[in-house]
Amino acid sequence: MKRFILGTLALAGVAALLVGCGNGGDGTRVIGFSQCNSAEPWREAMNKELEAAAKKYDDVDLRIVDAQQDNSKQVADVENFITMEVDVLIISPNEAKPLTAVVERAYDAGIPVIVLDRKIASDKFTTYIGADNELIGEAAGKYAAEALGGKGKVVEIWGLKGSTPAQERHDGFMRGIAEYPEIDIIYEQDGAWLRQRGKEIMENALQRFEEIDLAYGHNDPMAFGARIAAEEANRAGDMIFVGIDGLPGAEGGAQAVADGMLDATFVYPTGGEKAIEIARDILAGKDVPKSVTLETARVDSTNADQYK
Amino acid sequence: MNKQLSVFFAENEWVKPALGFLGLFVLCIVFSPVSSKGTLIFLKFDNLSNVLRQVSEIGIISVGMTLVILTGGIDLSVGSVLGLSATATAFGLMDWRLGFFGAIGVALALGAGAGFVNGAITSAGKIQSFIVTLAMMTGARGFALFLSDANSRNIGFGENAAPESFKIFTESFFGVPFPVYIFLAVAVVAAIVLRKTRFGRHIFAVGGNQTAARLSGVNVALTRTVAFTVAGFLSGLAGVVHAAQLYQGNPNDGVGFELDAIAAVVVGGASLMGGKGSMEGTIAGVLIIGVLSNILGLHGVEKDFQLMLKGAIIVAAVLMQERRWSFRNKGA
């Protein structure tokens, strides 16, 4: 008897799943989004932006699954979406190589694929949407040059060395200050994207150098850490702090700018809204570009409130 | 003479790491960068107090780790427990409105609770502590993410925010930051407990020879459980300090701290087999690693080189500990 009840329950569960997975019969289109890791604040913001954009349309049903930074889980997630025959697949791959094959399989099965932020190692996708870290770094560099009046000593706190975004945010920044030979990067260290490392690096820099005019962090938490270090050494006074990412929310960089902790940050857009827009275009049968580069925006004291 | 010296080294395990630290300190003075005014930057009071503050979290954890390692165990969960405690501190102050003592109390209780569970399962279930604390490392991280909904929480002050009293963790007294006093107090108390109390002798007895300890009336299970509970409590304390330093509780913080703590304890002369080591040695180990990071940081040495050098130092330190001094055998 017990077994019978359990069996019935299991069957009912499977049936419910099957019903749930079907494409809504009333013309609703299902967009499946495979997120590589929802635990990162920036990716959390991406999820929220996608959800908000999808909510605007009655005929769009957005489903988000989180691979928790696990390649094999993400492969399984995409396989599930293929089985479910979603109308559009959006994927932000954990790593390019391990996810390429399954994304190609989805594309070959006739599912339009939007690749968000990180690329795959193939051109079997419909549209790639991403921001350009080098352009963002350049915007930060130009701002630094302007804020320093073309002359000053800079501490640069790197994101994880060896990661592409850190290298690009550095290269872009150097391009931004290239015309100003009197801007010196006097100290640079790898802060691994962490607030704690940013603070420690700035503490060392403050000991080592009597004059520091600007601290540039490859993300907001590290720039914030540098600010804390400078404040504790009573030297934050006329130092300038620049970060990147400009996330919304109480813990985000935009709030830090609004609070006067950072002088400026540059938005690294998540592309969530753009992805839904492109997905709708694909479903409407319109032609879409193969690649979309998202624009950054400078967040400073004049406009921080809009980005919070 | 040589024989006396080697007996002295064998009986006072903390001497070698302490000498190692002094040697490194002298090297740091010699190779210190010089400021424009001609002063040695390494020796500046501010810099030295920075070093002490930077090592205080790992230092507090290492004290607990030493107790566990002396009993022949290991605690891999300290980093996750620190993350959990830092998260609880921030949420306790900002969201749950527990006030100064409430928030810190919850954070410490979570740490001690995790440590107690580690110790109780290790003792009662007769499972290797490596496995038990590996499970706790995963579980505590998960619990921190659950409590915080995977968000970090910034600590702000003022109306409807954290009480001003919490700022004590970032203040300095006589030029020395408060966390340094916490670390020193914890270390001194632990050193005295290890040397002077019955509990201290039991710790060595359990790690030296468990069977002999039991036969001579030592409550092995209780001693172990207390050691793990203290280690958990101290990880919790380090978590409070961590949250205060960064004005933030982040459930993802503290990754890899267990390895830093184990490295400090081992550099300090303790044996992972248990029964051999000292609190003084561990403190020397913590300082060696802290001073090394500082001097490399002041010179702007790249991280790749820093990591290689640290690896080499750990191996060299352990070789120094394990090797009998060669002149001993030759002399006789």
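Positions refer to the first chain, counted from 1. Predicted model only: the values in this text are computed from it and were never measured. First, how it differs from the form predicted on its own.
Under a division of the chain into two rigid parts between the two forms, the C-alpha atoms of L283 and V267 are best fitted by different superpositions and thus lie in separate parts.
Treated as two rigid bodies, the chain shows a rotation of the smaller part against the larger of 30° between the two forms, based on C-alpha superposition.
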The other form holds:
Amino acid sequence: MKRFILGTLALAGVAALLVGCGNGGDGTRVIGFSQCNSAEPWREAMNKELEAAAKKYDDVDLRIVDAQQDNSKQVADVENFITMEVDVLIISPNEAKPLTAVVERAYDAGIPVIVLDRKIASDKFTTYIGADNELIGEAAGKYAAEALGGKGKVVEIWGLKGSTPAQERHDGFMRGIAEYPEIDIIYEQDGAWLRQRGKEIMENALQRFEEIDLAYGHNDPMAFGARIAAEEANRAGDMIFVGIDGLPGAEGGAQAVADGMLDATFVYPTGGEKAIEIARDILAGKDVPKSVTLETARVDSTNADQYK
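Could you output the structure for the form predicted on its own, given that the previous block was the form predicted in complex with the partner chain?
Shown next is a single chain and nothing more.
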């Protein structure tokens, strides 16, 4: 089985990549995956899940490219996949609006498109796969309200604000605390999903505010970064830390909860295995749903061991 992961697609390499693309003579079908970035543990887990699922099939050639959080690069990556005439395009957009037009071009060119995790600003795609980010955000908000006893000061560390999960996780959180007017978001910044940015944002917040009761990170790495900043300032003992992702493994959010570094996280499945399953159904000519919603769960001290 042909398998490899592509880094940056240089123009000089495009001609070579065209060979064997589409429905080749050996029956291999090419699935191109445009990843918005591979720097986050959750996205690395997504890549691995896609690879593991694709390895089950000898007729699948999965090709992964990393946009490195660069919209223009991701547009170019998708344009290369269109030129290559891949059999299925899977994309996790860096930001919705900048990627919409090129995804529409792929769809209009007859390439089935699976939008994974993050949405585009259009319905020109075949299937969207992802958990309900607003519902997860609302669950995080309700947990925060419960943990705070209905009042407190919150630092919110956003994911990339141009991405749909970040906006939805914010909107859901606000809905979750809507009945508690004494819960205030006193500071919020864009952490771009990165642990170091989460740490820096929390450092700034700690310098500005003498009272912080809870840090809500739109993902676990940023929430963990906030925890580290608070520890370095000798203020972590007074705070609650909430994240989203709940990855298993030694570096995952579930382990962080088990270790007491986070108070709670909410499982956000990567959807990699489901994306390959849907891609296979498309290639087999089966009808596929327009939207697939992945299940979530709250992970706290009562159940962290079963998720870690």
